[in-house]
Every structure is written in structure tokens, then in C-alpha cells.
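Here's a solo chain for you in C-alpha cells, the form predicted alone.
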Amino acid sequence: MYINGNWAAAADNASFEVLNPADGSVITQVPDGDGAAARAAIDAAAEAFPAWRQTTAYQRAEFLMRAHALMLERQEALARVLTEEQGKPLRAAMTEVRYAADFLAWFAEEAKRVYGEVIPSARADQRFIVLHQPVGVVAAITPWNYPISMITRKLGPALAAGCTVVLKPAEATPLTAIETFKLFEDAGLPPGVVNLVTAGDPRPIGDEFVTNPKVRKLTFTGSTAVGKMLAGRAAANMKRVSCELGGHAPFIVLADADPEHAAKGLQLVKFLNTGQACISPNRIYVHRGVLDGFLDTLTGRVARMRAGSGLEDGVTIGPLVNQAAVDKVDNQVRDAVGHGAEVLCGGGPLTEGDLDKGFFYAPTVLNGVSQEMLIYREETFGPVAAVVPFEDEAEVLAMANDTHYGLAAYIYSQNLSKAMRLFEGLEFGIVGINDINPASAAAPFGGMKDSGIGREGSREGIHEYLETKVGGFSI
């Protein structure tokens, strides 16, 4: 763990194992922190806050740009650690590291653009001046599916705003976080400004985050159930909260779309990170007029995907995070088949050869998915493309919005008017129109409804870590 500028073991040298999901082997052990460790980290962040908030925006930007340069310099080593503990192919891990570095550079610049304002008054002798100041100590909890980019997407704006931070990374992927904090240390961040607590059991850390009065802001990325619990407990203590939670993204292919182009896009985004992404399409609505062409292209591309360790050349899809994830995906597929869905490729766990040692599920395409199936209602978080044929374009918007999630959605159409109407009508925070990657450090990321509150990235992202203060001056 990294607390107050020092690397530290847990109490009684307690530790937990980090596994490689490709073969189930133990990579190493890391400190198993507890509530006391979290409290020590929060105390360090609170002590460091007054001095850090007094640094200029330009000084904070310099720290972030040094970290950015180091991340790019070490991207290959970081990517290998990420692949080993998380499973995604090395090429995808390299892409994530570069994406993570983007947030450091973006918020280094945004630090200089936290502007105030002067508001006119009805009184001749009065002036209003508005300032934006750092909220204080931030507690951050990040997920295992994107273990480095979710760190910088939170810590970048927090540090740029003048906040200090305590991070609890996912228990499945602490090694990437440790390497990232070595980078922060080498960038020269003062002791206590960033702190890292690793733990096999997240509950004691979460308890400390939501109850400790020194924590003024909680930022969380993870499941909707856990996010709701943390947000509720934090609200009881009047803490600022932002949450990026689950998704159940619709992918709409209209009758005028190019089915081959749409299928290629779907394959790339659906099977990204083995389907373990909150913006992954779950309900794929394809107009019957282009269904055959879409399925032919999609099935051919998915069938050629090669599963295995992300460190092997030629592997295009990695393992799921654990056996429970495999079981959940398989249960959804078997339920869908039992209710009449057709398996066009895949359809079960992969256990041949060395794959039996890891957590692999065959890239799968299902056709004829309908509303009574579990996969239609539940987030899959796995490599299954669930295709729902439709005929009435007037109904597909209502079908797409018929979910308590509201994170991402996708539209394929060559008709600008139809695409615009769907874009405006979809109840989702992120919409890709003929675009499978509607995400960037410069663009706001976040959802509606049960998919969370707040936005990350963009100029909005830094304001999640700022308080607004007004001064009324009588002159």
C-alpha cells in the first residue's frame, strides 16, 4: 500500500492472492488492508490537503504532465501487468494505457481553466464574485475491467482541482494500481496527496470511506447494487457522490443501415474486453430487412475470434474475470435457448487444451432473442451478442428505453433525420451514431437512471471535485 508517501504492508503482514484469469495461477500476493489502513490513508490525505490546494493550477498541471510522460514511457510494461491480472489481449491493454494517459494530459490543461465569474447586482454598491474551490479529500473506488484508465479518469480531475485522494482498486486487479502509484511517486507528487489501499475484502474500506468525516467526496465505478448502497450511506453523511454504474446498451440497426458495416462495428464493440464493459451492447435490435446480411457478417467474424491468454500472439479475446462470471453468462445463454433463441456460433464455456485452466466462454451469437429471456433484461458482461429482430421503427425506441439503465446506446442509420430523432429520444447518457467509440477524455462520460450520477472526463469532469463559493461585496 502507498500511504503518506511510503510503501507499507498491512497489519500483521496480511495479504491476498492475485490470480491470472487466463490460467488460474497465482501471480503474487499484495497487502490486505483494513479499515485502520483506510483511516491512516484518509488522515494522510487530510493533512496534505491544505498545502496541495494552495499550489497553483500551473504547478498541479506540471505534476500531471510528468505523470503523463512517465505513463507513455512505461506503457508496454504497464500493459503487460494489466493483461496478466485482467486478461485482455496485450494490444487492447496498450490502448487502455494510452487512454489512461489522455486523462492526465486533459486535466492538466483543465486545471488552468477553472474559471470564476462576476455577477451583476441590483444594488449599485454590491458585487458578487464566484469561486470554484476543491471539495477536499476524495475517496475513489475503481473496477477491475478497466483497471488503469478508471484510475486516471478519477484522480486526474481530483488532483487538477486541488483535492487529495485515497484509492481502493478492485481486489482482482491491484497490481496495475500499484504500478500506477509508483509512477505518481516518480512524478514527484508530495506525500499524502495520493494514497493507495489494497484489500481482498472491500467492505471495511468502503465503510471507512462513507463514514469518515474527513472524506468529502466519494467517486465509484462498479455495479449498480453496490453503487446504490455506497451512495445512500454517503448521502446520510452529506458527502458529494459521483457513480458510474451498470449498463444495458441497445444497439439499433435501422432498415436503411449498411448491414455489413453495422455488423463489423457491433463485433468490435460487443466483444471488446470480452464483453466486460459497461457500455457493451446487450440488446441488438436489427430490422428484419437487413437481418440476414447483418447475421452473416457478424457470425463469420465472431467465429474467427481466437480465445486465450492475452499475452499470446494472435489472441483476440481473453478470459472472463472469474468462474462466477462464466456461470452467469452460461446461465443466460441456456435460458435464452430454452425460450427459443438460436445459437449461430459459440454457446458454451471453452475448456479444450490450456483453456480449461482459465475462465473462458466462447464468443457467441444468439438470434431470435425476445423479452421473456434473462439476457434481454440483465446486463450480460460477457461475449454474447443477443440479436432481437424488429420490424416497426416506431416501436424500437420504446423497446430500447424499456430498461432501468441509461448509460450507452448505439444507432446505425444512413438517414440523418432518423438518427437525430433516435439520438434525442434515447434515454442514455452516451449515444454512438454509426460510431462504436463515443468516448474520449474530452467528452463527458456518464449515465442516466440507474446507470449513475455525475460525469467523468470533459470540462464537466473537474467540476465534480469543486465546490462553488459566492462572495457578496459591499463597496
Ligand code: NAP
Given for the second form:
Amino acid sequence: MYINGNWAAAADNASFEVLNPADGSVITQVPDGDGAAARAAIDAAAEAFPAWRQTTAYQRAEFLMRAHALMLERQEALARVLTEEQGKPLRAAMTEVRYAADFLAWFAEEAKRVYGEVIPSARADQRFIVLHQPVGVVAAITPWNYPISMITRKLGPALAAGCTVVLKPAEATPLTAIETFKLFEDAGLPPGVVNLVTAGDPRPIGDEFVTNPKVRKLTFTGSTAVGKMLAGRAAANMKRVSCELGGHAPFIVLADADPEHAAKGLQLVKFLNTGQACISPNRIYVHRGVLDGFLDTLTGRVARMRAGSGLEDGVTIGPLVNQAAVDKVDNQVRDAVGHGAEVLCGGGPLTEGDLDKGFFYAPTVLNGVSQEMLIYREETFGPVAAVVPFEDEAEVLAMANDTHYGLAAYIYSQNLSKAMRLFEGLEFGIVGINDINPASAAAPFGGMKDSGIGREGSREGIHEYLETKVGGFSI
Ligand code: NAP
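Show the same protein again, this time as the form predicted together with the named molecule rather than the form predicted alone.
Whole complex next, starting from this chain.
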């Protein structure tokens, strides 16, 4: 753990194992922090805050740019650690590291653009001046599926704003977090500005984060259930909260779309990170007029995917995070088949050769998915493309919006008017239109409904870490 500028063990040297999901082997052990460790980290962050907030935006930007340069310099080593503990193919891990570095550079720049306002008053003798100031100590909790970019998407803007931070990364992926903090240390961040607490049991850390009066803001990325619970408790203590939670993205292919292009896009985005992405398409609505061409292209591409350790050349799809994830995906597939869905490829766990040592599931295409199936409602978080054929374009918007989630959605259409109407009508925070990658450090990322509160990235991202203060001056 990294607390007040020192690398620290847990009390009684307690530790937990980090596993490689490709073969179930133990990579190493890391400190198993408890509530007292979280408290010490919060104390350090609180102590470092007054000096850090006094630095200029230009000084903070310099630290962030140094961290950015180090991240790019070390991208290959970081990607290896990430692949080993998380599973995604090395190339995808490199892409994630560069995406993570983007947030450092973007918020280094945004630090300099935290403008205030001068507001005219109705009184001749009065002026209003608005300032934006750092909220204070930020507690951050991140998930395992994007172990490095979820860290910089929070720490980049928090540090740029002048906040100090305590991070608890996911139990499954603490090693990437540790490497990231070494990089912050090497970038010269003063002691206490960033603190890292690793833990096998997240609950005592979460308890401390939501109850400690020194924490002014909680930022969480993870499941909707945990996010709601923590956000509720933090709100009860009047802490600022932002949450990036689960999704159930519709992917809509209209009759006028190019089915091959849409199928290629779907295959790329659906199987990214073995389907373990919050913006992964979960309901793929395809107009019957283009269904055959779409399914042919999709099935051909999916059948050619090669599963294995992300460190092996030629592997295009890695393992799931653990056995529970394999079981959840398999349960959804069996339920769908039981209710009449057709398996076009895949359809079960992969166990041949060495794959049985890891947590592999065959990339799967299901056709004929319908509303009574679990997969139509539950986030899958696995490599299953669930295709829902439809006929009436007038109904597809209502079907797509019929979920309590509201993170990402995708539209494929060559008709600008139809695409625009869908774009405007979809109750989702991020919409790809003939595009499968609507995420960038420059663009706001976040969800509506049960998918979260607040936005990360973009010029909005830094405001999650700023308070607004008005001064009324009588002159
Ligand atoms: P999760 O179980 O909610 O865990 C997320 C983080 O919360 C982990 O660090 C976890 O620690 C911690 N946590 C769990 N219970 C806690 C508690 N009682 N107190 C404090 N912390 C607690 O979610 P996950 O399975 O890791 O992540 C997958 C979910 O994240 C999916 O639903 C996905 O859609 C969502 N996600 C959303 C976005 C987005 O931007 N909207 C991005 C990525 C992922 P442990 O690891 O120790 O359990």
C-alpha cells in the first residue's frame, strides 16, 4: 500500500493472493488493508490537502504531464502486468494503458481552464465573483475490468482540481494500481497527495470512505448494487458522490444499415475485454430485412476468434475474471436456449487443452433472443452476442429504452434523419452512431438512470471535484 509517500504492509503483514485468470495460478500476494489503513491514508490525504490546493494549476499540470510521460514510457511493462492479472490480450492492454495516459494529459490541460465568472448584480454597488475550488479529500473505488484507465479517469481530474486522493482498487487487479502509484511517486507527487489501500475485503475500506468526516467526495466505478449502497451511505453523510455503474446497451441495426459493417462493429465492441465492459452491447436489435447478412458476417468473425492467455501471440479473446463469471454467463445462455434462442456459435465453457485451468467461455452468438429471457434484462459481462430480430422500426426506440440502465447505446443506419431521431430519443449517456468507440478523454462518459451519476472525462470531468463559491462584493 502507498500511504503518505511510503510503501506499507498491512497490519500483521496480512496479505491476499492475486490470481492469473488464464490459468488460475497465483501471481503474488499484496497487503490486505483494513479500516485502520484506510483511516491512515485519509489522514495523510487530509494533511497533504492544504499545500496541494495552494499549488498553481500549472504546477499540478506539470506533475500530471510527468506521470503521463512515464506511463507512455512504461506502457509495455504496465500492459504485461495488466494482462497477467486481468486477462485481456496484450494489445488490448496496451490500448488501455494509452487510454489511461490520455486522461492525465487531458486533465493537465483542463486544470488551467477552471475559469470563474463575474456576474452583474442588480445593485450598483455590488459585484458577484464565482470561484471553483477543490472539494477536498477524494475517496476512489475502481473495478477490475479496466484496471488502469478507471484509475486515471478519477485521479487525473481530482489531482488537476487540487484534491488529494485515497484509492481502493479491485481485489482482482491491485498490481496495475501498484505500478501506477510507483509512477506517481516517480513523477514527484508530494507525500499524501495520492494514497493507495489494497484489500481482499472491500467492506471495511468502504465503511471508512463513507463515514470518515475528512472525506468530502466519493467516486465509484463498479456494479449498480454496490454503487447504490455506497452512494446512499455517502449521501447520508452529505458527501459529494459520482458513480459509473453497470449497463445494458442496445445495439440497433436499422433496415437501411450496411449489415456487414454493423456486424463487424458489433463483433469488435461486443467481444472487447471478453464482453466485460460496461458499454458492451447486451441487446442487439437487428431488422429482419438485414438479419441474414448480419448474422453471416458476425458468426464468421466470432468463430475465428482464438481464446487463450492474453500473453500468447494470436490470442484474440482472454478469460473471464473468475469461475462465478463463467457460471453467470452459462446460466444466461442456458436460460435463453431453454426459452427458444438458437446458438449460432459457441454456447458453453471452453475446457480443451490448458483452457480448463482458466476461466474461459466460448465466444457465442445467440439468435432469437426475446424479452422473457434473463439475458434480455441482466447485464451479461461475458462473450455472448444476444440478437433480437425486429420488424417495426417505430417500436425499436421503446424497446431499447425499456431497461433501468442508461449507459451506452449504438445505432447503425445510413439514414441521417432516423439516426438523429433515435440519438435524441435514447435514454443513454453515450451513443455510438455507426461508431463503436464513442469514448475518449475529451468526451463526457457516464450514464443515466441506474447507470450512474456524474460524468468522467471531458471538460465536465473536473467539475466533479470542484465546489462552486460565490463572493458578493459591496464596493
Ligand atoms: P463491484 O463488485 O461493484 O466492484 C467494484 C469495486 O467496488 C471493487 O473495487 C470492489 O472491491 C468494490 N466493492 C465491492 N463491494 C464493496 C463494498 N461493500 N464497499 C466498498 N467497496 C466495495 O463491480 P465489479 O464486478 O468489480 O465491476 C463490474 C461492474 O462495473 C459492472 O457492472 C460494470 O458495468 C461496471 N463498470 C462500469 C463502468 C462505467 O464507467 N460505467 C466502467 C467499468 C465497469 P472488490 O474487488 O474487493 O470486491
